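There is one chain below, alone, in structure tokens, taken in the form predicted alone.
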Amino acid sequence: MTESAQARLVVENACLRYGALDVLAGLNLTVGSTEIVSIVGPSGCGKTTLLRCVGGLNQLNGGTIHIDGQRVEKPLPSVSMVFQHFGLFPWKSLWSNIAYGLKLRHRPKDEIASRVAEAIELVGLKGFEQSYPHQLSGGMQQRAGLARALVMEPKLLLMDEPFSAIDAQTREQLQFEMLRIWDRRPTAMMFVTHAIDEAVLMGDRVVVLAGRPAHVRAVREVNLPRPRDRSVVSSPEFIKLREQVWHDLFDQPGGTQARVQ
């Protein structure tokens, strides 16, 4: 995704400060209208700021961060994200936890049962609507920020290490279930994660960052076919790409090496 024109997300010479600790320097980024995007880099170089900047959380000092041309400068409608603990209201049934964004924006109760019932069924939770969060398991409770993200519709979906917090076996069925609803309902997405295996797996691009401030130190396609399932990972192309993500994070200049979670 090198044309900007066609591109759904648009991060240009961004940069991010706190007090004297610059965070972003100079990065730029495109994701494309049906695009997974995969981000990683060392621990703290900044990956989840810049996830929450794209996102209108975080405010840049300098550049400019568009999204279909629009300037982002507070969260916008056409942008849902996903959380690495949930972020579920512990007080609310599944049904009401993903019908929340809906309601506040005031949608017909027709809708809002429509599109809140075809979210749980995308996920696979049709049965647990009026279950609440602690009846449910931590793959289920991420199936449901999930949902609560989806049922939204939004053109840009950011991921925030979304299976990091759950058991290994989980993780990588939901890896799966995710490619899955991507390739029911294609959407740009950005991908932040610190596995390697799972950046490769997930994105059409790998971005790799570095550096305290952070700037774009590589990017690799990921030419893998379409729908992806386990074979995938035992190809030699998976392998190949797996090493040079593993090779542009941990080879720095003058021999040392970057400090990964």
Second form
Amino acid sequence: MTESAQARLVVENACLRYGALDVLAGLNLTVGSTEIVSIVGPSGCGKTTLLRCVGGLNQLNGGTIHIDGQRVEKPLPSVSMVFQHFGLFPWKSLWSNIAYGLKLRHRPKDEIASRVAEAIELVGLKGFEQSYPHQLSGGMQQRAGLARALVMEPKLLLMDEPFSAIDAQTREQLQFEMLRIWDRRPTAMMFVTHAIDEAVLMGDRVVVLAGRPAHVRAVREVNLPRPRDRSVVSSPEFIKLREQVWHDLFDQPGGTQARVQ
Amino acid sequence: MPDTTRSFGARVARFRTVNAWWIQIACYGASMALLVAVWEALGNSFGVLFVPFSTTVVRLWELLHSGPLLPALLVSGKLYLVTLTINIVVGVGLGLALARVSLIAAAFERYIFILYATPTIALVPFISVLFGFEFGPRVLVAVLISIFPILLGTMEGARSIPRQHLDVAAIFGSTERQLWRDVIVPYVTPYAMSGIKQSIALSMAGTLVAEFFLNPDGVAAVLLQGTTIVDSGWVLAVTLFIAIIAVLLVGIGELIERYLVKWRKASVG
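Here we have the form predicted alone; I need the corresponding form predicted together with the partner chain.
Then the entire complex follows, led off by the chain already shown.
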């Protein structure tokens, strides 16, 4: 469904090995310019490693990654990332954490002020600008992590299991808020998760990885309408897709069930 | 509220409990009163070899007022300040270098632990043969005694920077300089500060040892003078004086630490 001319991210034949350990073996993936691609796979299958390679944090041994035609060899300014454990600097106030990327790029003070204020508004953290991370709940910290990434207005947003370290109720809340934010500012997103529901709910496509070495076992198109809200979760299509992805993950080609975790 | 005082969680939480400031001060005051009372009682039964607290305070007043203590303090204070400054500058600098530049660590790290394990007193004869008895070699002895908490604390801190902090810096395009400013320095500060706090006290010990063993001078010489004439009031007065200064200096160090790492103070309630 994604025209290659429109593809924001193109991963071609990605190979990565640590010593004798093959992590990625010839993996291919594209993400369109306003597409959300969910990546699911068992723990340790290499999905986070793939994300880190796209972010320029790890280097491939073979194959290429291009973002808007530019080869990824180090972190690119058009890419932002949201981390599993938030990755806020505990010595910076919430405001300074969110302003971090803009300050690194020496943006003018008033531009930083207005963009940070907008991002804080967007993720619902108004009034907490001067708080330090340890004073906030996990959910609020990840809102800040999200704001820090969004304020850069990235062309590609990398989500590394962003809601997995958050309690279940807050997680559901954040998933729908993430969808709402995306509806307002559609952007390309690579969403790594180990939760099947989340993968189907967020994604335009769900890519099921199996490892090791990591390879694409299945790709599922998610044709659920957008904007998506709570009603989607109980729709027959959603339930059917969730089942399909479940079987993609757990049914071994030989018929036995894969061990997960 | 449910009664959880006997639960494991409650017992763990007690480690983190911060009592009101006036309770802490009251405990401090009570322990001090007890110490003074025991000292007074012991002094009254031992006589001249261990004079009571009250006699010691009177003696201290005499030594300060018309005796040699204040001029000696100036001499020792200079050695102390130079030692502490060198400890901080060299300790933090070398600690960061050892942690961030693996070749420097490969070349020098073992020697640091050898020096740490060697009693500096054992080196004093060689230091005096090589460098003499003056100010320079005294600083060297004092530094060798008191630099390690800062050096090792800083090294430990700089080595334990979580990968995630470095990832965040990389993703947002930090330069090396910005990485030091935004991540390394703030992350290492509490570790360095904890070492500096220890070194504030240890530098006093280092100063006195250096003065004792390299041609007695300063406060250590005053202390030795009291020992020579077997005046226990004199010796105890000087010791009390050193203790008071140590408590004051460590207190200042704690205030500075609290100011620098206020972000770390977890909200406990």
